[in-house]
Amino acid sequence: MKALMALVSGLLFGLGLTISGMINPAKVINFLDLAGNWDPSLAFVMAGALAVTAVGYRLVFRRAAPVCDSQFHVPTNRVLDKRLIGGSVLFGIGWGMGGFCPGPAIAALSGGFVPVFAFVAAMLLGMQLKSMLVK
């Protein structure tokens, strides 16, 4: 059951970033160029996805445990250190010199365009020398 959720969730996201438009590459580079082509149209999805975020949150911890699972699996280290901001500095220039982060590439791969699989593989090599690198 846990499985099947998780498969779930999982296709749910994908199809809100596909609607939302967030798996174009051209799209989300707009919405990052202020100085140019300007598209705010996905800051409208952002805080569409942080007001059902909200309401979420509240409604689910208010439950013992989640449906699927015995505890619900939250960050406890509330640190901004170095290796956060780097790692979230590093994230955004990707994001930004791509057009995809993690979430929309994985959704974009059903269109087949040789770029995203490049992005991708790209993208696990470097979890995979991170993972080899940094313990």
Given for the second form:
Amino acid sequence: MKALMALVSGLLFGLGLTISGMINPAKVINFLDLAGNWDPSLAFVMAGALAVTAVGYRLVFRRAAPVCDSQFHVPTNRVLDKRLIGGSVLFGIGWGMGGFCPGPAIAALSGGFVPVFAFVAAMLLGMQLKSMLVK
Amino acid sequence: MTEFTPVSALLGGALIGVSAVLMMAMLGRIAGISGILGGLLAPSEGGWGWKFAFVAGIVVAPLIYGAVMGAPADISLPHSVPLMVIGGLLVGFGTRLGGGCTSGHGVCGIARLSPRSIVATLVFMAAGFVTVFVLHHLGGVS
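Given the form predicted alone above, produce the structure of the same protein in the form predicted in complex with the partner chain.
Next comes the full complex, and the chain you just saw is listed first.
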């Protein structure tokens, strides 16, 4: 049941990335290119996602627990530390270089483009390096 | 040059929101891609099955879109392979160090008004703006 629900959720997520154009790095880079041919679409993707999630979460959290588990697994850490800032800086630099954040990168795999495979392989390596180097 | 597409952007964004709400309602989990991918790389954490199913859904979805629409979605890659490799390394390392990416912090975290997620999102957006400015307007990458 959990896996089926996760599959449906992944499909919706992937369709959202595809329909919104976020699967296309050119579109993401044009959003980040304020001084060039700025394409504000990504801000609308965020707005649409946030509106639905903010309202939806509010309804979901009225329940004591999710349908398929005994409790919600929600981060409770509220500390702004160096890792949060440093990690987000590195992520933002990589996002500007590749035009991909993790979701769109794996969604774009099915296109069969070599640079996408290269990006995803490097991204997984980067994740592995983090767990090896930083405890 | 890409066209500004507010309607499909809002619609696609709303679908991402539905996905995030479904994950929380059913599994009680944040739909954070970097965290879920990191979990797949560390099978001892548990929950491998649902994490794999979620990622599989994301990978397959564009193929369904292509079959229904009769043509795949546009994907154009403006940057060279070396830039993609360095970018991928930084995205992988950075999202795990910072505890999230555009989905986990940018959508799920901000929707919960998490201060860490609000700060992380402002920081990675700013870093992205600066990086593209440096590459395109100072570095001559087009």
